[in-house]
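There is one chain below, alone, in structure tokens, taken in the form predicted on its own.
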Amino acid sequence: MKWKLMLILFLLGSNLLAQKKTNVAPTPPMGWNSWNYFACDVNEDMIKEMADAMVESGMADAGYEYINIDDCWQIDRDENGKIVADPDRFPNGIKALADYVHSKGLKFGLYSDAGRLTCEERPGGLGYEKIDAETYQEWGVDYLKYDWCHHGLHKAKKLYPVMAAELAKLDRPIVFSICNWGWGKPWKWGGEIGHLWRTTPDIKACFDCGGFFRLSVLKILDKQVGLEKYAGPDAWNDPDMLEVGNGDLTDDENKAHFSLWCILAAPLIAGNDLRNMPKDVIEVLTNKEAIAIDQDPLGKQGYKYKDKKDFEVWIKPLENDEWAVCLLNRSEEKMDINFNWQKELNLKKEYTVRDLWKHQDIGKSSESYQYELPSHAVLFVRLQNP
């Protein structure tokens, strides 16, 4: 009898996992999150201004849609266990703020944690998954980032399905973002319960620097090798939010960072101050030709095709038998490259080669291309049908 009961429980658990709403994130989510730039300094007025800026900057027109508040919006629970927003920071409440974001034609996201407390020691979701899910639906939440602090001895693979099951019961589709920093290899199980999952510790605003708890762009890139087979529609590897426009990243580094995240079919979640963007940062974040690579309907994550130490080739299959290609210079020095697309990539037919940052065709794939590739830069192209 014991084994029969265990089988029933297993099947019930499997059915719960299978209930994840599909077609919620058929392509990688695009939006903005408060953490990278503002950390705990979040409030109602700032979030409204970010929604305004997303529309006014052209980002909404380019495909960005989520305005997500990270940690520190919550302060307590009431006598019924319902989560309470900080009344000083959010005097009109979360529902009113979500309504404002929705009025801009955008979607609204919140943050919580699978543990008893968030990483900033605000109330977490452990034990309150049902009431929290229902509250998020009541407020009009469209996206939930679920962190992994103060979880005790619980295992992520066991704890995340609890909230996933509650979200699956709702009438409202909510993107479920698993944020356990790659611990326990979530790419192997996250697709059953979530729409995206973090693959690494947090990103930091540098292209190639040291760090353990926060990693540079290149160190995060290196950790994506081999993960491409786990990604697809409604199930995306998440190498963390964009640092475009933050820190001391150069224009070439911003473009390389953005290009590589597009090749990876990564969620494009901006993390800068949208209200004060210079023109070059706006141009990077709103490059529709680059974004089209990330959002390609085929839903394939790109992968590293060749590794020649400081020179790497990353490719991504696209619909209609087309390809995206990134030639990456990791070094501190410029390099001269002579690249024959047909031979180097073993192509079976000829393509038109289009430079996605110059927005112009630069030749045929049967031709060798000579180019001076600056330090920490990419040549990002689409091999498109003639």
Given for the second form:
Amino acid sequence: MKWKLMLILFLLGSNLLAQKKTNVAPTPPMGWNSWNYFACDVNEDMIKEMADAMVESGMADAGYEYINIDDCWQIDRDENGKIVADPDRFPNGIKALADYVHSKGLKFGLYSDAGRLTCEERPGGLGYEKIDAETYQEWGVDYLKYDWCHHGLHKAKKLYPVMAAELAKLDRPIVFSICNWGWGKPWKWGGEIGHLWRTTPDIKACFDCGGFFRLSVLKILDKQVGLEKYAGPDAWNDPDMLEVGNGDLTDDENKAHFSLWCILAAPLIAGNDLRNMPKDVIEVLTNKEAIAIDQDPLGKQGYKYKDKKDFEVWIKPLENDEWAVCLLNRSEEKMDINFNWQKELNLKKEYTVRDLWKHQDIGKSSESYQYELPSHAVLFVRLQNP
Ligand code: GLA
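Moving from the form predicted on its own, what structure would you give for the form predicted in complex with alpha-D-galactopyranose?
Every component of the complex follows; first up is the chain already shown.
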């Protein structure tokens, strides 16, 4: 009897009763978010144009569905405590905008914060979780990114479940994206509460550069090692949104960044201006063979298999006993590689090796493959059943 009481107290104390909705993100969510490119400069027309561009560029057809507004859409609360959108930037209100996004066959996301204020000091959700969740439902919100600024002495593990519980009470399924930058190891508790959780500080649009508050693609990649065991359907590690097409990332770097995020079963949330994409950027974002690796129904996150300093091998198990493999050259120099798939990966059967950027079969897994891997590039393949 005593142990039963203790168990109940433990469950209550650890907030495991949040009961998030399931089957909301059976594979990593795919979409677009305003922050990486536009930061606070968001408005209704731009968001509508982004929805149009998601359809016209072929991204919707490739699987992207969420159009998410990040910080700065909100300005105040009314006398009843209801959140108010900036009337200058969103003159028709958020519901009309969500309706427009839905009319394009897409889904709509918003941003708020578990603390008193958002990171840009707009009204946060603390103390308003119930009314906010109900408002999001009324507006037709499908995705909520929930940040971690101005949280005072609260603990993430205790505060995120408050909003999760309110979302769980709604009829509408809403993806709950925990954004507390990996503080307090959200991979250990996030799966009970949300559908994805950030594992690091913000990403920066450079492949390999310094920084403390914002990290390069490679620095973020390094922080994913060992997290694979926490990921699965409805519970994804989030190494932050994509910088493909931003900053001065080269074509090889864009491809490497995208391939590695696919290996990581990361949410694929584009962060560039979809209205003005060069052809090569569209090709990266809409590579359906790469996206199929990210979205593989087995729902397993890939992991680092070999680390030879500048040369790394990342692999991801796929359904039907297939594999995705990513050979990465981290160095500033090109690299000659001679790779025997079977020997290096200890394969027990023969596969066809398919290059996912060339869209070509390049041999069999029992054969060695010779290749000149450019600096900051990947060879991204699928080991396919013959
Ligand atoms: C934090 C998040 C970012 C973005 C900004 C908005 O830094 O990590 O992704 O949402 O806040 O203010």
